[in-house]
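In structure tokens, one chain follows: the form predicted on its own.
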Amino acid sequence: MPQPAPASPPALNSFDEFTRLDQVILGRAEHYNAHHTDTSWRLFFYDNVAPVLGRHANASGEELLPIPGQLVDELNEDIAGLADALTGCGVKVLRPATPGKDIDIRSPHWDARATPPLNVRDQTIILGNTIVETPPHVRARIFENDLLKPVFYRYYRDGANWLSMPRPALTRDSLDTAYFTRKNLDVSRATDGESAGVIEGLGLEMVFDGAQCMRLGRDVLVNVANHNHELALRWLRDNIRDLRFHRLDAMADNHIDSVLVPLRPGLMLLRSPAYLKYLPKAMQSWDVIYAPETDDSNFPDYSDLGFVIPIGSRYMDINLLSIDENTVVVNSLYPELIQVLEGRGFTVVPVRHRHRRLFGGGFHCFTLDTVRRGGPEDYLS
């Protein structure tokens, strides 16, 4: 079972994603109550919108997508009822600021709904003692950090090391299309009726979400899918020296903790064999746990609210949380990978998360593990 956190909250420290867990930020979800689909937003979930982007109001210049508020709730328990996991594991919670209203935003090239600070992992990457702020992909997302500097600070406060990559523009010129270009898609319903400004010169930016990252101790595997996030990689290997950054040629569109989740030193859990050859050779031969398949019944259906988008994938509650080496959370309704990890001998922390496709995150996306155990080791060597 899981250790008890220390009395004293230690400093920001997380190298990896597995030592023991003491700290972690936790995402809200209030005022969620819409999608802002515009073409930054359907670029970014092209993969899982695309086949239902025709059907939707958007082709007709309407950009937002209304989300039930009855989900909302619901997924406001489902969240709660994660706290309530990690508190119950020893894990100190901390959360965001909550939003005190819808917001709209607006920069001199565009305009959105703003989005609120559910899915954590995805504007930070937490690197030993260094807080990265990362360049949002998705405009609505572009303030959403604000709402977690005032624990940002109490880190920083403490000793911590905080950094920002510059923050895009995102006009019409700066996202690259390269990833889906070369499997030969067509990504014009996405891009068709986009009203975003330009700033001549500009071009390609930097752009790029921390769930593209996996942590393992002094390696950290970046999945870089087109020039945005080769700019990024740059980035973080001029200005985080002492890691090594490993480049994994566009394993997925963007984040890969839907598909790759290092379970301890020398395990991993895996969507497929199919995704072996994107990694480094030294975790080739690490053990594998192939996520296995769910049934369509433990996906809610929407059919009686009207039309909602399953922005995730099917393959969504991959995406778990280690408390430790041995100590998972896992959503309660993927209950054949539970099945799976308890035979290998963990164990299981089952939480309910009904509407991951619809808001787009799993447990690591919902979460920013501050404070783990493990430090800067050769895990890859």
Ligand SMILES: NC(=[NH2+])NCCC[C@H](N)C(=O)O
Given for the second form:
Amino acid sequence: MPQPAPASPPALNSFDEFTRLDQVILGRAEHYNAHHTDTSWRLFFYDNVAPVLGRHANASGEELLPIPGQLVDELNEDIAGLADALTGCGVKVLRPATPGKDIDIRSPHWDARATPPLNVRDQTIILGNTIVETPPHVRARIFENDLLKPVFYRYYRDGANWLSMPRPALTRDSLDTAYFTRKNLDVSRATDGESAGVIEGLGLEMVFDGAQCMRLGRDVLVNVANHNHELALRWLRDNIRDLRFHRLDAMADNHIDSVLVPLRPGLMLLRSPAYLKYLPKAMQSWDVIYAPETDDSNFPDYSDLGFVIPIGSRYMDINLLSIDENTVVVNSLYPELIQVLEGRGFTVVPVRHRHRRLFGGGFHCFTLDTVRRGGPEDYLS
Ligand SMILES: NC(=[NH2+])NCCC[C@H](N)C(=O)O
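Having seen the form predicted on its own, please provide the structure of the form predicted together with this ligand.
And the full complex, kicking off with our chain again.
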């Protein structure tokens, strides 16, 4: 299965999620020892954290939610395992710089403890030969991509194009709660005590994460769940003229890679049949593998470690990373999925990943595939 990389590696080229992977950026977790649970964080993770908000991460000023060091060490161990597995598959693994220390950041309107560059899928989309940096929802993430800049400059020097969506101010009025209103959810518990400043006349901004997109050659699926996202979709359409962007109407609160993973042309992994209706017509007739049921014993028990909040759902492990159309890297702690994929003829590379629900990311989130062999193919007709 390991295939030699092409003699002179191409500059940035990544149009899809499944053609042969040659180069990838893999995130890192050093100094990920707290979640800064301000309003922007609580809203972003509301679907998962709502049940515990009242108990702890409320507006009482306890905004920094510590993560026990043992869990960060174990996460780093699992990421090292992922790096080895990718290298073993012949993939060149690039890493962001480390923050080196805990970093507190301050804008004119708020302050936050910076999030390390772990989920590198979220603040960038690679669209062919273009790096597109996206405008974060979570304030603590606003400078995260600085640590990817050494790698981005490398690709830029080799001919990549590089764009950034406008940086949001993320004031008190910037974020749209329409997704929750639509679902009749009261988010006042997340927004009470909001202390960020306001800019008169600004209102809702362009706010969007790369992980709201799923790339399929010349087509890109884009999850739009509120006006922040709507503005971003317009930006994508205006600035990237040669791809087709398909609006998925509120398929999820934000990211969609724990809902949908295209495995190869005509075959996708989907969280459940309820999500089919959000997809473009052409994809509704694709063959589907539905996420098999999993069991609590596959998730660590944190009860003796004090308080930790799962910010990710039980479906995080759908979030696999494809090496090619027949080879996938899957969490070894989701044996039910491994079995189904092997039954469908996939070669599965199992890698252990314990704390996916605490850090909000699986293998797709932790990686940004910068070089794949596919081009702007039309997979939807
Ligand atoms: N790119 C990512 N960070 N994706 C993670 C998506 C997690 C999703 N909100 C869930 O809880 O299942």
